[in-house]
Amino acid sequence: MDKRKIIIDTDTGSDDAVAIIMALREPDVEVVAFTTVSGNVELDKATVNCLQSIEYAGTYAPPVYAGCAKPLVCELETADQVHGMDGMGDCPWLRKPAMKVSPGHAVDRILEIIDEGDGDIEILAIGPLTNIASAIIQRRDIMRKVPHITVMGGAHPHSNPHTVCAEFNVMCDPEAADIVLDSGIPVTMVTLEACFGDMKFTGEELDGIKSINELGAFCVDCNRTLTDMNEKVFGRRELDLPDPAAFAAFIRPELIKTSFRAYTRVELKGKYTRGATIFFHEEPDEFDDMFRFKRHPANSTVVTAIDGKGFKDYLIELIRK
């Protein structure tokens, strides 16, 4: 089977790092480039963290291009309370990368790579969608060659450290997310709730991963800010990994337990709901005729649950390779 080719767009924080490692160690995937964007941390930190993660993966080194340093419209809000001030758990013992960022702006490089490809290069977006939306704004005709975008983003209303209604990646740049969803490019959206439940790693499971090898220790250590926060807030050491979940849904769709087709857009104006993902389910219901509700064609597949055991086994398999 031919390898699936992807560009990974990332605001590299601690869970992005694990997704990067999984992608580089998955034999059925060829990462043609990484592009970095501000989000979890500022752009310069995200870029260094991406380079560091590539080196820890220990396989091959695609080029890394730095992209947009701030959202399209709003001010940047980072997530250092989740990922640490450096985005990687503030672990001074982790090796600094020797790799350097490649020349050129990420948006320009995305357009060049897609334009020169054969229509087979997909995108895995595990940060705010600023780079991808900027590419669409500049050359929608080229971006229409992208067969599919897998996004870690979106959620049904919930409480998080930032806002009640919005998941972080979408909240960080709602305008960009809405542009991507309105682009005509097929999207799979792996929501935040897909990463909870049995997808969460217990303290005992984390200790087991850390004991496997240096790579396992890196995957656990760089997430220590979140595990420490969970232990302080909830009284238990545990970890959820949204970005690795998105990669797993991309390459192992059999791990998806529940999903639905929907016309998805993003709330841009609400004082309390800005960044909320609004899902108009594809399936009609009994109220459509009553209220003459006009349904739009679905633009996305929305993933709401993933097989936790299968995901954990897959991650451990890749770390052991």
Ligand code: BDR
Given for the second form:
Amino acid sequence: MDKRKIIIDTDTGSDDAVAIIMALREPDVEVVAFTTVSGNVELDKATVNCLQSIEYAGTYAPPVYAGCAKPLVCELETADQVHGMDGMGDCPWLRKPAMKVSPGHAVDRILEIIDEGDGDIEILAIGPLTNIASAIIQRRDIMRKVPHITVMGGAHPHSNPHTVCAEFNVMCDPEAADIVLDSGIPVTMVTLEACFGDMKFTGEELDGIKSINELGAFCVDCNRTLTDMNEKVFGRRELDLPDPAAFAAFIRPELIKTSFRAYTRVELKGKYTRGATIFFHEEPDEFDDMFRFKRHPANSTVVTAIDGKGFKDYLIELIRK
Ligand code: BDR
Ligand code: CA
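Cool, the form predicted on its own is there; where's the form predicted together with the named molecule?
Every chain and every other molecule in the complex is listed next, the one we just looked at coming first.
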């Protein structure tokens, strides 16, 4: 099988780090480039964290291009309470990266790579969609060559620590997410729901991963801010890993348990609902007479559940390799 080629766009915080490691250790994937964006942390930190994760992965080193430092319209809201001040759990024992960022702005590089490619380079977006939307705004014609975008993003009404009804990546830059959804590029959205339930790692499972090797310890340690927060809030050590879940859904679609097709857009005006993803479920044509609102063809596949055991086994397999 030919390797699937991807650009990974990331606001590298601690779960992005695990997704980066998985992608670089998956033999069926070739990461053509990483592009960084502000989100979980400010752009500079996201870029350093991306370089650090690449070095820990210990395989090959695609170029890393830094992109947008601010959302398209709103102010940046970071998530240090979830990922730590440095985005990686503030662990002084982790090795700093020796690799350097590559020259050029991420948006320009995305456009060049897609333009020079054969229409086979996909995108995995695991941060706010500012870079991808900026590329679409600049050269929609070039971005039309992207065959598919997998996004970690969106949720049914669901709270995160910042808002009551939106998932972080969409909440952080709602205008950008809406531009991507409305671009005509096929999108798979891996929602927050798909990352919970039996997708969460228990304290015991985390200890197991930590004991595998140095890489396992890195994956667990860099996520310690969230693990500690969960312990404080829910009374048990546990960890969800949304970005690794999105990577797994991308390369191992057989792990997806439930999904639906929908015309998905983002609420941009609501006082309480800004950033909420609105799903118009695809319905059979014979229902046409019933609906009083304008219906649109589906623009997305929305993933709502992933096989937790299969996902965990897959992550452990990649860490052991
Ligand atoms: C998403 O936001 C961040 O906290 C994670 O890195 C993930 O991309 C989850 O809502
Ligand atoms: Ca992320």
